[in-house]
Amino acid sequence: MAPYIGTAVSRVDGVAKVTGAAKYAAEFSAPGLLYASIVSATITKGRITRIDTSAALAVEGVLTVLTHENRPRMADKDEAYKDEVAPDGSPFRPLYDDKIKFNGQPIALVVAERSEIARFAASLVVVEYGAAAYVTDVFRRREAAVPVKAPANPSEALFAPPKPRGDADRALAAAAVRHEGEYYVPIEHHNPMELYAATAIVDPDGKLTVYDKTQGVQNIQHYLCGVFGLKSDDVKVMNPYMGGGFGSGLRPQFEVVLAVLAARALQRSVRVVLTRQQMYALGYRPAMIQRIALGANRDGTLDAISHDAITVTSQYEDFYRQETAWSGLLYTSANAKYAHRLAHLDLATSCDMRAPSAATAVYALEAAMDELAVALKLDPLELRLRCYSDRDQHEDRPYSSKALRECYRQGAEAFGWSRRNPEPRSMREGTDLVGWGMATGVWDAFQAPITVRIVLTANGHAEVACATSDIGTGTYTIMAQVAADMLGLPLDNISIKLGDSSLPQSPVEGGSWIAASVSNGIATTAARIRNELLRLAKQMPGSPLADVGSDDVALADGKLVSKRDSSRAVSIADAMRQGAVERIEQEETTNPAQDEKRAHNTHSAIFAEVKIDEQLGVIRVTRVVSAIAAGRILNTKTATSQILGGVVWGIGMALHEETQIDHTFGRIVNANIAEYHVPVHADIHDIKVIFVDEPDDSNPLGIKGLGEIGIVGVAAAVANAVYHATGKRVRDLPISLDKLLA
């Protein structure tokens, strides 16, 4: 039986998704299910002075309207609202009191027999406010921005600011060639296809089963227990399928609190579904103002890097990521300094969005490197090769593996980079200006503790269970592939259970760590299954494996086989029959001890072609080549899809995406997918994905993870191509027609 790992296996959950058998958070039902609609605040900061629900309550079919005045009891202390990945500060508490912290904040919940009734009645709730002054513009707060500090939450500790090295100011002053520029990335909002929703079902015994759109069911369960004072046995959280998360579901969102709040108030099952507009009251990629200074020698080597960043967060939490560290990590420089400050605005707390910090920070770094290449009259790819870092610059340690040079080589060859004319505006096709740009991408290769249970039955079927989530990336499929290979069974003989808080422990799914974590967890548990089978096989009279050690056998083709002599084998069925067992169950926790003496990262090289109508300024990204070095690729089909999705998002970041706020009212004015622009089919042309061979021994299977690396550097490659085509450098994203033609 050929191995499944490394092949293009179609999604094992694909049939369920295309036939409608896969059910999402808003599709689970229960007898007597009620529907709830949220009333959102229409001011940006202040207090509720009066809330009149009488008209809503008068509507036939409305059961109740919950507000801060009549809601069931909730916890008082901040600690109860802290989730697994909560930043420092005081987490938002929906319907807790009369304070308004941001525009669109949920302030009432109408519960009715039908969703249409609830939504209509919600429009009848009258709210009076005492408004207060507010600021939603990061540029108005840049001078008041405060330096970030090391997080108190241990899981957030890796985002502590990097330490400087050398004397960057002195080196910059003495540099033969200098570049300094300010770069801006606006707020961007997640727009996953599936709306955020929660269905809280009251079981006959009074306990709760909650179906929630989330990237971590156990995180939600723990959160709900804290908020409502529940025991873990009182509530189970489920999320078997998710229609896109991209980081927006790492933390609990307010729909799950409101659904449980209403279910507890009425002792009835309740569903809450956010509207698309209400989705914009959730977290977002924070706006980022960056100032980068590079000092170089005439030969194109870097002598100094300075990276100053200001990012956006709320007034009540200090959310940030490692915004400036990528500059000091990616290129060799003896002198580097960093400054990262937070601008507290009257908005909801910002949150993780695909490749948080790297997508934005690497954009600025790689645009700055392109500008430095122009100043040096050096090919942008050649500049990066001359500044290549063989060691992690922050800790002066080697990489577990780094095939970035090969990414550059293969990507450039596939793109045809050697044919690039370096002069801006020198390449044309008909009436279009043609530009070629490139950039580097980098991300972390994380691993996290995880627990996996495997149940093997005598008929050769295995059930693999873990509380992890599949956020649309293909976790079901890679788990099945790894289990099939580790257990020596056909793929069809593997069943996967996930997205259930009662299953073995898993962290939230994000940061590109689940593939490596759960796959190696499966390998660890499968080894326990193998050892138990070997114990049984050795009891057979005349066993061909009587003198074989556990490390010398493998599971293959439904048999235990000697690695040294394939003729010495015992079938799984025979071994279990010998032991008179119908099932073998093993559960194992894998706690990867990441080698701190080495750096663990993924890398990429992105090459982009744009064609621009010289008169109209219309930009088309006609070709992209993305060469990826990310360890062992588990599934070439789903992995390619991951990178394709990242590239498309990077194109959107460069040319389309921007959350627009009317700062006079503190209100988002394009809170819909008609006016919040994302790439559509007509915007996307040829994308070629190359996976560069990169053996890595950081874990037994050599996996690094792919979710984030696909987007990092893409916006910069497109922006650099736009400069090459036009000779005009646009440093604030997105690059729109008005900026190009101004």
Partner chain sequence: MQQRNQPAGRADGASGTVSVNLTVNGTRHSLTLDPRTSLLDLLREHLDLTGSKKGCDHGQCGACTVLLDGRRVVSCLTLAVMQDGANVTTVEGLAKDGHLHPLQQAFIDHDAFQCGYCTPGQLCSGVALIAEGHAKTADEIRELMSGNICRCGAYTNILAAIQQAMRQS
The other form holds:
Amino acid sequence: MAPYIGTAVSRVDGVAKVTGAAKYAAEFSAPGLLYASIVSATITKGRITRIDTSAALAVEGVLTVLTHENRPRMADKDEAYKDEVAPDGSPFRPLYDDKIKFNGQPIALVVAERSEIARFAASLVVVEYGAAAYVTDVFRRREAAVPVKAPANPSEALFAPPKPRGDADRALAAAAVRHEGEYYVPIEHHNPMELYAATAIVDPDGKLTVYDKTQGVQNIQHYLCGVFGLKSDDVKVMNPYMGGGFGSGLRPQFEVVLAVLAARALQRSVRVVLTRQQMYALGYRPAMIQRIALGANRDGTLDAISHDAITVTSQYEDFYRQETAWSGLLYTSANAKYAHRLAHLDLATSCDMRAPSAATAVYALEAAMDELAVALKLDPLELRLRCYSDRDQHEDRPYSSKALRECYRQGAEAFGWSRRNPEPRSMREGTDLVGWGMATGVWDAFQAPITVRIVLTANGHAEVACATSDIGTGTYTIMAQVAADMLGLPLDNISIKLGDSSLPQSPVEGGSWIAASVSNGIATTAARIRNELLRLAKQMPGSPLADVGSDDVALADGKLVSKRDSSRAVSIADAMRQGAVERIEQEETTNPAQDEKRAHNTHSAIFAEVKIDEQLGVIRVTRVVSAIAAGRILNTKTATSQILGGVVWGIGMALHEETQIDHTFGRIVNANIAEYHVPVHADIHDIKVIFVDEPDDSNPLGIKGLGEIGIVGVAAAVANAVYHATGKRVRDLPISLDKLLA
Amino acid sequence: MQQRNQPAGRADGASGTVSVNLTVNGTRHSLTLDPRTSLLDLLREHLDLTGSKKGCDHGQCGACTVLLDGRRVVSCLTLAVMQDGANVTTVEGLAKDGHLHPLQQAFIDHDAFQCGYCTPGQLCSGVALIAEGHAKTADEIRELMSGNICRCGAYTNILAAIQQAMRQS
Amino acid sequence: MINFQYVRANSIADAVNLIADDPAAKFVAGGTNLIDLMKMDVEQPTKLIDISRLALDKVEDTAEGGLRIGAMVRNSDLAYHPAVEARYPVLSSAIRAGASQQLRNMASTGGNLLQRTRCAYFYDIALPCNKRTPGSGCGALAGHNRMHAILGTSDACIAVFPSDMCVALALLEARVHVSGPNGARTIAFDAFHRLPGETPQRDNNLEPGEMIVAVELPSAGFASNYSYLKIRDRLSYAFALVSVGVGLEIADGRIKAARLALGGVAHKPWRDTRAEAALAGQAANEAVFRQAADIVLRDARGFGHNNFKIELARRAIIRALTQAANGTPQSQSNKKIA
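What would you give as the form predicted in complex with its partner chain, now that the form predicted alone is on the page?
Whole complex next, starting from this chain.
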């Protein structure tokens, strides 16, 4: 039986998704289900001085209107609201008190027999406010931004600001060639296709089953227990499918608090679905103002890097990531310094969004590198090669693996980079200017502790269970592939259980860590199953495996087989019959080895072609090649999709995406998916994905993860291509056509 | 400062119902509905056909696309009562006799989805696009599928899947 | 969305009678704009009169050699109608440039004329808007006005009319047939939509209780030399920053007659007969096109974020005229600008 790992297995949940059978959070029902509609604040900061729900309550079919004045009890300590990935600060508490912290904040919940009634009645809630002054514009808080502190949450230690090295100021002053520029990325919203929703079902025994749109069912369960003082037995959280997360579902969102609040108040099952507009009151990618200064020697080697960043958070939590760490990591440079300040705005707290910090910071770094290449009169790819680093520049340690050089080589060849005329505006096609740009991408390869349970039955079927999520990444499928290979069973004999908080422990699904974590977790538990089978097999009279050690046996084709002599084998069925067992159940936690001696990263090289109408500035991204070094690829089909998606995101980031806030009113004025532009079919043309070979022994299966790396660097490659086409350097994203007209 | 979230309307949110008859995936249904019920909510909330997705509820994303008397429409922007007597096909009605529609199979073959939430709309839209016969080239397919947003970014695979199904039809 | 009474009209007369009873009633046909606005509580009709089943779904030749398009003809049916594709390709092209195929399958011809603006301040009932709530102010004037008008604005409103189809109807000099409590009348297309002035709440010159029953095209279709060029922030499914519809009659290298209308720049499809007159009798070359563009934009005014639209419109006019003169109209699927 050929292995499944590394092949193009179609998604095991494919039929469910193409037939409409896959159910999402708002699609679970219960007898007597009630529908709730959120009333959102229309001011940006201040207090609710009066909230009149009488008209809403008077509507036939309305059961209750919950506000801060009449809500059931909720916890009063910040700690209760701190989830697994909460930043420092005081988390937002929906309907907790009369304070308004951001526009669109939920301030009341109308619960009714039907969604149409709830929505209508919500519009009848009359609110009086005492408004306070506010600032929602990062440029107005630029001077007031404060340096980030090392995070208090130990799991966030990674986000401590990097330490400087050498004397960057002196090196910059002395540099033969310098480039300095300011780059800006606006606030962006995730806009997953599925609306945020939670269905809280009150079970006959009074316990709760909550279907929530989340990237971590156990994170939500733990959070709900804290907020409502529940025992973990009292509430189960489920997300068998999630219609896209991209980081927006890492932390608990207010829909789940409100659904549970209402269900507990009424002892009825309740569903809360946010409108698309209301989803703009959730987290967002923080806007980022950044200054990059690069000092180079004439030979194209770097001597100094300086990266100053200002990012955006709320007034009540300090969200940030390692925004300044990427620039000092990627290229050899003896001197580097960083400054990262936070601008506190009257908005909801910013949050992780696909490749948090890297998508924005590497955009600036890689655009700056392109500008440096121009200043050096050097091919941009050649500049990257001259600055190439085989060691993590922060810690001066080797990488567990780094095949970036191969990404450059294979990507450039597939793209035809050698045919590039370096002169801007030199490549034309009729009325179009043609531009070729490239950039590098980098992300972390994490692995987190995880627990996997496997139940093997005598008929050769196995159930693999873990409380992780498949947010579209293909987790169901890779879990089935790994389990099938580790247990020596056909893929069809594997069933996967995930998205249920009562299953064995998993971290939230994010940061590209789940593939490595859960796959190695399956391998660990499968080894326990194998050992148990071997124990039984050895008990067989005249067992062919009697003297075979546990390391010398493998599961293949439904049999335990000696690795040294494949004629010595016992079928799973025979071994289990010998032990008179119908099922073997093993549950094992995998704690990955902490290998601090090496850096663990994924890398990419992206090459992009744009064609731009010279007169009108209309930009088409006609070709992209993305070459990825990310360890072992579990499934070439779903992995390719991950990278394709990242490239599409990068194109959107480069050309389209921007959350527009009217700072006079503090309100988002494109809070919909018609005017918040993400790429549509017509925007996306040829994208070629290459996975370069990159053996890695950081974990037994050599997996690094793919969820983020696909987007990192893409916006820079596109922006650099726009420069090459037009000779215009647009440093503030998105590059809308008006910026090319001037 | 007082702000009412809307000027006063008729405060009789629950009063008045309408009766609607329609055929969905070959099955006839007779329902009594709030007149505000969209065709999408009728499918999802009253018939438990949750395959049709609500991604924006404003005709901006295409996730709710269904075939209404054979034509693709966004079911969120039409009232169920306006479609009295209509014949509706949803994603649940594309497979016949246990066999996937060729486009459904092509979506699986080409991995034309990730999270799956836009998928029913993409499928209904793609099935209609093939039947319309206006799209021949890749550019024409892209343009005529542009009303279906895929935030996971599966566009190139969706295009390949539609081209495969077109060749088969 | 407030609750409403739903009634279905059986005839034009029935529809007109039904609405005459109730000033807070609205007609609904395709629903693509009205239902959207009702969900946002921007529109709050107490009665919906469904006219979608009226027998106004024909596209018929007129005795004058034109075409009469029933008000209920769906946008997609009109775009792909053989007579429209052959004789009025600029109309077909403009329709295909708007919305999505799903929306075009639903939206009616009459409803397209009655689309309301996409202005964010109009759509958000928490923000001021003179169009939605007269006297509340215009949030866009000093706010986010990147999408807003550069021509024909007033201190009360700088919203734009979002239709693509209507840009083509404007340049084709369509006539709008309406029925109402006082009988039937015909409105010239240019007189149908209004500029905002002091009454931005009124998008058009329909009288209370009147409904569109047909749109009539005269015979001149400019089928040889035309283009519809739409410039937007992504390559499809986005409202116009600027769009330009052009129809030319060219003989012996000279322009005999010209039609020129813009979308995305004003409270109505912006047709400029002075520019058209300036083109007539001239050679078809860039200098002439630039002169026409300068005429169109002579009074253009930006409000900050949308200043770029003036130069964009100038270039788009020149380009669309060039496309039309060369007989290389803009494709709506191949996004390379011809």
